[in-house]
Amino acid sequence: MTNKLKYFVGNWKMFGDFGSFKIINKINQYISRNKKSKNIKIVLCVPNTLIHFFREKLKTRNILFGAQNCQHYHGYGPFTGSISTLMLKKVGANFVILGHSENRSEGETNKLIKKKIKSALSQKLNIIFCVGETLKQKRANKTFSVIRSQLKGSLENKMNLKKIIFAYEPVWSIGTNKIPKAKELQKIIRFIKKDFRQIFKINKLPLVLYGGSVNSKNISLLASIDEIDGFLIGSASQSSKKFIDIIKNYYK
């Protein structure tokens, strides 16, 4: 484990009210004391309905916002009940989440992620790129096609692609308590950074996140890859005894 910069990003998906913020304030206060927080990232993903309640009654920036998914257009627009990155953006968000597992299944295409991630970037926010395998296309030993093609199919060299972070999450760990072996995991983790940085002729590495039923347990397992830049936390960063647990044991 090196000490570098770590992200430590919840996605609370739909979950949490203005009570909620009680556990914003316990994550606050733990890193407000935590000697290495000049090493820790932290970033909660929350609902629309929350982030600028959240950001205007933190008193401090040790914790960032960002949103879970955004509308394809930028500005305001006849599309009922979205949201666009220009609204993101005037609540206070600093990063949204884009290509989740959950909304691909829902018929985002790499196609629709696309234009959302141009969206973003036109309001300069910070994306979180979700890219995985299904259990199906695992069994299939179809990982590495898989993430290449949502690679290709979603960005392109023109973006600005300095502000994508991707977080690989293979779908079949999610919720399920599973998570890839040490090894594999590894390979994929350095797949994806030299994959992107070959297609899009880039010198720097991407910074890429492990998601999927990351909790105070496995964490321990997961900060012996060194290639791993950070964590997307689903349920486990809802709490936030459970979501600094895996803060200490991280650096234990």
Second form
Amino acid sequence: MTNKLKYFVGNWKMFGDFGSFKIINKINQYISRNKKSKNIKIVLCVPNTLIHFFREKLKTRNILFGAQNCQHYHGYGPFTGSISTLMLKKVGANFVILGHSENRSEGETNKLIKKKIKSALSQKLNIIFCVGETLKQKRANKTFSVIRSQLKGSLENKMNLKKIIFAYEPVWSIGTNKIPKAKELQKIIRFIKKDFRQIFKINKLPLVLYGGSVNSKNISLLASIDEIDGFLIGSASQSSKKFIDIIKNYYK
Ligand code: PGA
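Provide the structure of the form predicted together with 2-phosphoglycolic acid (PGA), given the form predicted alone shown above.
What follows is the whole complex; the chain from before opens it.
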């Protein structure tokens, strides 16, 4: 099995309260004892209401915390109900997920995501940038062109692109228990890496995670695709057992 650094990122979505620290605690105990832990990076993107509490309560830095979205304006301002990247930074977030399809479907455009990326970079947050096609776009053979326009529409050369990790999340795979076929997935992950390098004239290939219905069963198949640098895990990250089983089975 690989010795490359792999990311296991949880996207808790709208889930959790202070009592959910027990989930964090169990994951922390598991990772502290794991011999592979130096090759594993765990990031939990929890609701903003919990970032500071979890970070303070967790005595180690085995787990990093992130947010799931942000306001595009970086400081303080007249945006009722919004949370800026400055505020996320101050509560201890290291990461922010941007471009998630659940936000795109609420009207978030590539242009708005670009502003959010700029804002996150201004606070030196790491970004998990989600890209991926809908079922309709897949059926119309538009997967590659959709991803390319998401890359081109939200990123630019003068950004600190090293802070960006991609998450390929086909929209039809989120919460559906369906994942792409291995060959197809490998091809798309390679495409994202190479296309990004080519468009932005970067030497190093970026990291690309896979997200969409990742669970302890399909992880063995996903583990066979070496190009995948980790996983963005939604509902299965809301349970310590399911999340830990994914990591265990990945390294089996
Ligand atoms: P899922 O969600 O693992 O529940 O499919 C993934 C995501 O939305 O990031």
